[in-house]
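Next up is one chain by itself, shown in structure tokens, the form predicted alone.
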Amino acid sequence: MSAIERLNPLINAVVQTDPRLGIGSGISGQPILIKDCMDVRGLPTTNGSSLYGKTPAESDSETVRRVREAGYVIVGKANLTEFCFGATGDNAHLGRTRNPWDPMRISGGSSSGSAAAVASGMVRLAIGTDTGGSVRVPASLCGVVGLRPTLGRVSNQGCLALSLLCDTIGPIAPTVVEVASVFAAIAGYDPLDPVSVEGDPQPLSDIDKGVRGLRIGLPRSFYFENLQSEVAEAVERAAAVFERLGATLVDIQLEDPKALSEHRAFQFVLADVADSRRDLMRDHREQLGAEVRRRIELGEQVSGRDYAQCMRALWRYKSELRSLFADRVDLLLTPTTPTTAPLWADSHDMVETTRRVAGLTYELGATGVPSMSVPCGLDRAGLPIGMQLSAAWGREGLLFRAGNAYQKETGHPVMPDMGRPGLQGPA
């Protein structure tokens, strides 16, 4: 609790600990801290909006259940966009999540607190949600590891609904090691939760296995263009590092990269988060941040015909990547992010800089696949790059352990230095 004290004034990555710690106190139990858009016992739930968090949530959501009965202490809650729409880190009512790396940068969200909180030091572990990116994108801005599981193996229950085809509760920490036992705690089926999966009972057993034998695909078209150069470089490293350990590198071409490019997963999103907040927008338009007002306005322009394209390219899409796990490969590498993290003062358009950061993000997740980003290295800025590596659905084992693999061959992440001059005041 002492370093959520010190540190959160710099980066305001928490917006709540529990009172009934106390700052100081003694914590029999590994702290974790939760996106705050699921319900703990006795907090508030805010969800990011002033519409909310008047009263302390009755119950815990059912992955907050789990994370207690794991023997995990719940120290606070994280910082998010509002309505966990949006991958800036920014928050009308809350403020900025600030980047620990340098603070006049975005930290990337939705779950900006979770990612920032973990890369900071105030937390080892933390808990955030994923639609389109908004683990896996902080992750990567943040310099961390960050997991979106399958659709369905940790339990929505109890926690701020998006998009019933894309939401996802995920873990974030500094390695693979400490994700993977994470998640094992988490995930499990609900039958309180309509999208709830049976999936792999022992996602660690074979952690330490390593990638020999394994075949990485690489997607060449769409996920390799448009970086920033040194994302790319790194990546390539990262591959070579896999090849040396013993996996098969595999060039893929994908049947469709220009659908890809078209993002239609981003487009039903935001149809999908218009039809869920469309009351708010009718009876509390004025209280909604600006930003968000405006994507769900855009949400508003969707049409039923367009919905039903972007369903078709999503199946599609899913049909490709079934045939590729199927018969070509184990997993995919790409970058998680095509930049490394964007100035704040680059990044007024919340629109535009998700569709930036996420643009490689999206339509992965919304395929429902497991995917993980993993810290790769760091630009001539000194700023974190993270990969993506996606499996074939129920198979996050294989995650951990081409993840784990690469953290043991090239040493755990770097952190930044929260004492370094750059970190000595807000942004």
The other form holds:
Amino acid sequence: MSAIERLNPLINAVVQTDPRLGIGSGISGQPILIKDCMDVRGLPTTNGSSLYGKTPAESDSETVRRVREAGYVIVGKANLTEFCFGATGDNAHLGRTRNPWDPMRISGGSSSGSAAAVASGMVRLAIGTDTGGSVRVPASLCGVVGLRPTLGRVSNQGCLALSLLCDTIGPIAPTVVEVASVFAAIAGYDPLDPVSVEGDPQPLSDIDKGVRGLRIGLPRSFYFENLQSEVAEAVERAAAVFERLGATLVDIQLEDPKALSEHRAFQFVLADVADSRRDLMRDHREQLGAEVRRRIELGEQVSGRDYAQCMRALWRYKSELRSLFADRVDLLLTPTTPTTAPLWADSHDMVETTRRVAGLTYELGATGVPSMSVPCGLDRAGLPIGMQLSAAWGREGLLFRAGNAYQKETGHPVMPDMGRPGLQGPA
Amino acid sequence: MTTEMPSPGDSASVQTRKALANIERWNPLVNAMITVTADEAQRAATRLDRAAEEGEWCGVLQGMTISLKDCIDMAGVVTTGASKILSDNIARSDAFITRRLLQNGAVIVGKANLHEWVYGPTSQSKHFGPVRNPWNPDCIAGGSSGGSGAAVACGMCVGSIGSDTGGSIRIPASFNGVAGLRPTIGRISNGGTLTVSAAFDTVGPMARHVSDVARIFDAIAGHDEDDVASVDRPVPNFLSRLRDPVRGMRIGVMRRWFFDGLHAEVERSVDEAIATFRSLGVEIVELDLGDVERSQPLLAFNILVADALQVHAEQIGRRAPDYGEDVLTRFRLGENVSAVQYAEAMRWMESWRHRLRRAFGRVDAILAPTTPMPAPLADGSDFIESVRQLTRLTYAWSFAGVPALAVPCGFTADGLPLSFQLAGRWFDEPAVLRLGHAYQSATRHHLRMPVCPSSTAPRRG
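Structure of the form predicted in complex with its partner chain, given the form predicted alone:
Let us now look at the entire complex, which starts with that chain.
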């Protein structure tokens, strides 16, 4: 709690702490922070908006219930983009979450507070949500590990809905081992969640098995194009580490993501969000943050025919990934974000910045496969770079194996020195 | 004049001869077939019979005569989709299921008429003429698999492959007095067939006997890696258990909405069917599945019209005058759908599927009437309203993606067939087929045959 009190005025990652946990309250169990779009009994859920959170939540969301049951202690709620919708980490109501590596830069979003709190050392564990990249993008930009699980693996019950086809909940931590432990606690079938899938995730049994014999695919087109050169170099170095550890690298060409991206195939998610927020857009349009409102309005303009086209494109991409994972590779390796964290000064246009930083996460997320961002170095400005590992549906265990092997080989990620001179006061 | 029905017990050649004779006799009246592949059928039948004489097993269909809805490719034969635009569209190769049928010993007798572009429930096609109902030629045969339903009813084939997006197998099965299975989405490949909506289209078998529907299903179900919607999941060996007793199985019935506003004779016959299941030892469980009334408007008008327009928009831009007016109007409805409306329907779909998952924990199948009325007159003054009504009860199961089997369950006083549908769990076609077969073993509705008024001249228009 003292780390939160000391650092939060600068970073603004935590929007409320549980008043039942004072300093010296003698809590036992590992502290964990919950993104403020999930119900925690007794605390209001703001969803990053001025329109929610008037009263405390009456019960825990399913994920929070499982977190508590596993012995973690919920210390508070993390900042987020309004309605989890946008990847900069700005919030017109709660204030922006700053990047602990450089407060002049964006933290990424929408799980901005979850990633920044972990990166700055306020907590070691946090829960975020990921619809189009909202765990992976801030994890990448803040230099921590973030998991988007398989669609339906972690219950969304009691969490704000954006898109039933894409919403997931996942952990953020400095290490793959910690992420895997939290995932093991929250994963599992929930009969109350319409998209929950049955099956035993068994994520931890293989975590120390290494990558020897695994085939890692590098989709050269699209995912390795238009990158900041240091990002490309860092991911190539990470690939070389995997190869040295006994994995086989396979160059692959994925046809669909490029076509998908060019045809703006994932605009269906904008429409899903406009549908999920239709009552607010009807009754309280003016009370939404201007950039979030503008992005939802883009969703309102998409045609049904385009939505239909998105669905067909998505099916084709899923089919391509199915045969790829069935026949050729165990894992895919790509950058998580094409650049390191941009400056706030260059990110006023939230829609454009989101398109840029989430450009490599949207398509994979929509197919429902699990992906994890793992830090893999710093650029010349000292900003963290993230790689994205993806596996077939239900194979989170492979992500943990590879990510853990990488961290054991290269050392755990460097964390920013939060006591460094000049790091004071809101930028 | 009585019709000599081809029977699966006949040799392939005898069955084919009877089927072709019935096509010759009936088709001028009901217009069920667009293309007849008589020569190929006879050759195939001869080959199959010779192989059988030599003691060779030719597959589970053993010479069964089958027609294909004319949206399914057969190499070297035209696939018209009942559209002027495709009237010269010779298929280069077999559809996945055509291949499977032939590999399993089917004799394909030809291509069945349908609603233009697989896109309507009446089969009143402009370019290839309307399909007429064999039980009363003044009535519609239903659609879009209208030719398939009529062809099976009057013995042009033992089985037919139809396709179903919102009800296109079950509605003509109901109106023509035959059984028809809409399988689980992804269970049977759509490779080599015309698309209405990739997410909701599925081909499926039709036949008088549920046991024949089951055999055809067994022959064509299974994964096709070239169809992105196909699901890679083994097909259980269920034919040997088709005749297992159904005592102790549970059927859910939702009286509200599914039984509201029914034609009196539909209600009576479906209630009798429920009583028959009770007498077979099936437990009937009352269910309430919530706002199922939203299924038809949300699937039809928020999703399917957008999906279908997405498929056709470019071609409509070039060739609008070559579309029938009715289908063109319906395609253009898609222009008014927003993605937000589409998203709303997708959200409802998840909620509906979720409710059904829970319901199927309590019951093995859910029984409802297939259509709220028997086949309406083709030129009735209430035709538009009829069209809306006759698709009312089939959309719910399409939306869920679950299998649904239409089974004939009686006749009106005027001699028009009546039908119920059994919806089952995802990938549990065996359960609905078993129940449907048990029902037919206890009843004789499916054995009644239409009488061909062969002395009358072919009708026009």
